[in-house]
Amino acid sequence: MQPLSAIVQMFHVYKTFDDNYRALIDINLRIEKGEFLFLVGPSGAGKTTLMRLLFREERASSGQIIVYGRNINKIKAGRIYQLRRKIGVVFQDFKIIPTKTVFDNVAYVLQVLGQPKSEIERKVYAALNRVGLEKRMDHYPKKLSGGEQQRVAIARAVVNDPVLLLADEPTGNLDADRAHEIMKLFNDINLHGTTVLMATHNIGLVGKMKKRAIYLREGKIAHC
């Protein structure tokens, strides 16, 4: 029906939290396939929010949302995981999960698709090597450093090639050099046709990049 360009299309998109708090008000976005997307805005703007939105942790208060042709509202609570699948996400948080060492947190995405061992093995090598944690491969999170978290977090939302890669401030915890191959590291991706739409307050590395970039402000667009 929409156009096979858009990956991502939002219409008149509200969220209003339990305590009335309006988090987004009036979102009309359309994310290109094969874009890269920066989402500029202050503290408490809602970027956040609004990526929760495209995976479906949260639902929309109004307005529609389009994630690769499919209108996500009406998916069921027990298909949301074929969307998911098709994602990759950085949390602002990381939420890696402490029980797991790093190299099975990484894993985890793949082991859920059922892929082969030997495979797995494969692509986790790849993404650690990529953000420089092949190392700390059997460590477990808590021994890990702060930028070191956010490496796993990133190494796991970009080990599988997703269609669309949602990155939430993925390099508040790095330095300058590190956020440099991260954001190598995304452009390659992008290259090899992954969406990103990336979260960042970083007003330098939005205009070293040269991408589009949506600004929010008090949940509003303010520019395009």
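Computed from a predicted structure; not experimentally measured. Rigid core here is just the name for the largest C-alpha set that superposes within 1.5 Å across the two forms. Numbering follows the first chain given and starts at 1. First, how it differs from the form predicted on its own.
After superposing the rigid core, the Cα of residue 140 is displaced by 2 Å or more between these two forms. Positional change of residue 101 between these two forms reaches 2 Å or more at the C-alpha, relative to the superposed core.
Follow the form predicted in complex with a further copy of the same chain with the form predicted on its own, if you could.
Coming up is the bare chain, nothing alongside it.
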């Protein structure tokens, strides 16, 4: 049985794609509840693949992955939504819907889960206030700056109070000032109890945050 302090545990995890490309090789990793952990490495190191395994966008070729006490490789396809209810994901390219307002972008995930309108409104207002966009909720993405669009993506990721937040290069498309603001947001989210795993190739950013970092190189953990 997984100790309650661990949100994620990976045991001898491998991921090989159809062309025999070994994206991940013998990954062993433990992430504690409430931790802020960086996943660091150059492009192609395996960072994104590792994250995709954690929310079952991809399935490990071998090994065990325990997330919040469940072996996620054994979850049936029709039950993956139960896992994803507890995980928020922020992507580098935002992935917000251009034809929906800020409010509707953040509300979308709750609507898919079938939550009542009153609960959706309460949660969306709280999430937008958290990221400082409560006055922009009726705007469309094209009217927002890059930093504001990333804040929408963060609000959407945390609107359902996830226990684990995955962020894949969330500052990669932002200038230094906007990146600093976004990192302050992630730090605040973590201080309120959400476990954060962030992938980045920005070593300087990792040094400033003074958090634990796992370094990937060619699909392997180089050091941690």
